[in-house]
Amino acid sequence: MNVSQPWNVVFLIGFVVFYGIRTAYVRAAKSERTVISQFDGLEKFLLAIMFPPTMLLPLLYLFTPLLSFADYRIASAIPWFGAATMVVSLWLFWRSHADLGKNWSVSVELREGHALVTRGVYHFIRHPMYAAIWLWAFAQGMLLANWLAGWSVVPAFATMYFLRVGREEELMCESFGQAYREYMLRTGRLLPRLKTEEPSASSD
């Protein structure tokens, strides 16, 4: 077993914070009702191909010698950068959910009462909690060194972002109308945009 090697602690630390985060928000997302959702066949499958790279493999890798096979030397700078790109993962993990409040939700829906939220986090990127999945996925294969435990995470979560962001701005656009069109202008997807473009003059 591989739990016991100290990079791998650090990963399994940061594992028990980021689900606990997660865990946190899907029991009150429960108390709302949803009124619109694209919880379709689309959705399960990026919700299924997630699971083996962020909880399945990992454990293995920890947990049973099953994954040996894909192991490799890693470079002793490579898992302090890391550890430092997980910190700031978690922290933008729970900052967004923490921005979002009861407005959040695990798949492509929206709650009773569901506000456009444009503070905190929200102020400069429009998908905060994507941006630290990245980040977190890229901390995972630096931080375990074992190709399919580590770096299998990294295309399987570019799959479910680009085939759902889309669909996610979509359903906004859709829901809050010119509104969501102009916080798109001010800002970026991922990272802050440098210069903001003006609105267009139409209006719904």
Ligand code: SAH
Contents of the next structure:
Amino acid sequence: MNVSQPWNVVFLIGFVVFYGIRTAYVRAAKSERTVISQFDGLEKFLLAIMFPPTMLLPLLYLFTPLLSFADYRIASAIPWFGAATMVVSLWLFWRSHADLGKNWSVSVELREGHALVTRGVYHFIRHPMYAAIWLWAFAQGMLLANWLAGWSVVPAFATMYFLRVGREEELMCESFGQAYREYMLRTGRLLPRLKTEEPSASSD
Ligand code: SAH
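Next, report the structure of the form predicted together with S-adenosyl-L-homocysteine; the form predicted on its own has already been given.
Entire complex below, previous chain first.
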């Protein structure tokens, strides 16, 4: 079984921490009533395409020989970068859950008493949780020496990210209006803005 190889053990530890963070914060968020939900066909499709590459394929690769046809030899330096990327990803994933608190949801939703969060890691970027998942996707690719289990998460998350992020920002603009639009001018989606844009007269 692949699970005994050192980099796979590193991945498995990260995997447990990743889902541990999510489980710990999901409970707090679920207690809040949802007032607007965009849990439509597109959202269901996006969540469905994320399941195999984030959960099923890594576990099949680690615990069964079923995916061995897609194994490859990885250059020895790459998993070190993968492990470093994973550590940064887990830190950002934890901080974004802690800062977003009860306003978190698995799809695009608005909760009762939903507050616009602009502090903590949200002070610098608008989508730190998605940034953490991007980092996670590349870390998974660099750690697992298997094309399917390692890299399929990158196109899957790219699809989710690009189809969702605009809709999420639209909902935030509808709900928080000028406050969110100004927040957009101060922050980047995934990377901090170097220069803050001035609000234009036609921005509302
Ligand atoms: N895109 C964010 C949050 C992902 S969780 C990130 O990557 O960090 C998805 C939910 O977060 C959405 O349903 C939306 O209602 C909520 N959300 C997104 N940005 C927010 C913000 N700045 N403040 C409060 N809620 C936010």
